[in-house]
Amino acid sequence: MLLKIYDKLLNHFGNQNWWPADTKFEVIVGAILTQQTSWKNVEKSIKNLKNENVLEPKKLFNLPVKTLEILIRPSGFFKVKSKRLRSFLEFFVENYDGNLDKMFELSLNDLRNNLLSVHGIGPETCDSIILYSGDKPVFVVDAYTLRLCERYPIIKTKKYEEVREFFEKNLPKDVNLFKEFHALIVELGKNYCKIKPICEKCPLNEGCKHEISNNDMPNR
């Protein structure tokens, strides 16, 4: 079932080539900043960091907190996110000397457990880092994924770990497939499978169990 869904989404949307970043470290910063905001806002913050030439582990680690807050302000919740970035940077610099190769040498399970121990890094952010920056096969589950699972339906549970394990067990362990599938689900959620869905145009309309009522139709 999952591969059929993947094929339909890929045929409709095409390759997404996600995550958009120039470096693996940029992916990590973006994954932390994108919490509770749109990617457009994150792009503004990333641009600010690049313009100041501080989008490197040790440069960002040594940046004064107030300066960091100003630079990442467009991504929203800048005080909270500056603390989360600082927590990751302390963990990263102190344990791996700011070297991504050292960090990603860990087994997937050890890497995942270590990242989840960092303040402000939950399962979705953790798995985004591992998949898109570390190129390790872990499936990222977000709100769009849970919505798809409920409406199609794919799996009854809404528990993050159970949904992640379901996708990983029922798909080939292919990093590029995991990246593309997650990105395609995001496109589906943004364009069709919204809170008020546009079911009649959705590429997964056939097989979807979501019932449309007059109150559920999107405003046009």
Second form
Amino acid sequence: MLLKIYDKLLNHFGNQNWWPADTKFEVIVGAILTQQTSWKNVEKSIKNLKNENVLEPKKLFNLPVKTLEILIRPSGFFKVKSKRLRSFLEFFVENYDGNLDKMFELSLNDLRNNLLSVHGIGPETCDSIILYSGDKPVFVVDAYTLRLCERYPIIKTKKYEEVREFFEKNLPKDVNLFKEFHALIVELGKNYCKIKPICEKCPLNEGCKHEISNNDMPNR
DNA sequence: ACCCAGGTGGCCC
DNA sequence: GGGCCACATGGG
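Next block: the form predicted in complex with the DNA, after the form predicted alone:
Let's see the whole complex now, leading with the same chain.
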């Protein structure tokens, strides 16, 4: 079932090659900045950080908050997100000396729990970090994934943990597959799921229960 | 002038 | 446990 959906999406959209970033650390910063924000805007912030040569753990840690706010302004919620970046950096430098290998040495479970304890890192950001920066097999669930589950009915619950476990149990434990699948679901959501008329051309048109409104995103 | 974007935490009931 | 709200910029 899930693999069939995956194949259709892959055939239609092709390989997405997520996450676009030069370093693992950049992935983490991007994961926090992209919360409820278009990637285009995040790119501007990332570019600013690179231009200032501060896109490294200790350098970012030592950056004054005011400066950080200015640099990440294009990606929105800049005061909230500068705090969230600070929370992560403090956690990261204090516990792992700003060393990603050290952090990712943890067991999947400890890693998840520790990241989730950081203020501003919720389930999706946590799992994006683990999958795309840590290369470990957790499935990232987002609002698009929940909507997909609703429309085909794949699973009744809308609870993050349950949906994540369902995908992980019903797919081969393949990091690359998890990366691509999540990216493809996002691509699907961006292109086809908003307005009913477009559904005719949707690769998942068959069996879709999209009947109602233009916007029925789970968290709006 | 709207509407939306690769969420999260706070507060209320 | 669920429902609503603030957070903010840039693009369509």
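Everything numeric here is computed off the predicted structure, so don't read it as measured data. Residue numbers count along the first chain shown, from 1. Definition used throughout: the rigid core is the maximal C-alpha set that superposes within 1.5 Å between two forms.
Comparing the forms between these two forms, the C-alpha position of residue 197 differs by 2 angstroms or more, with the core used for superposition.
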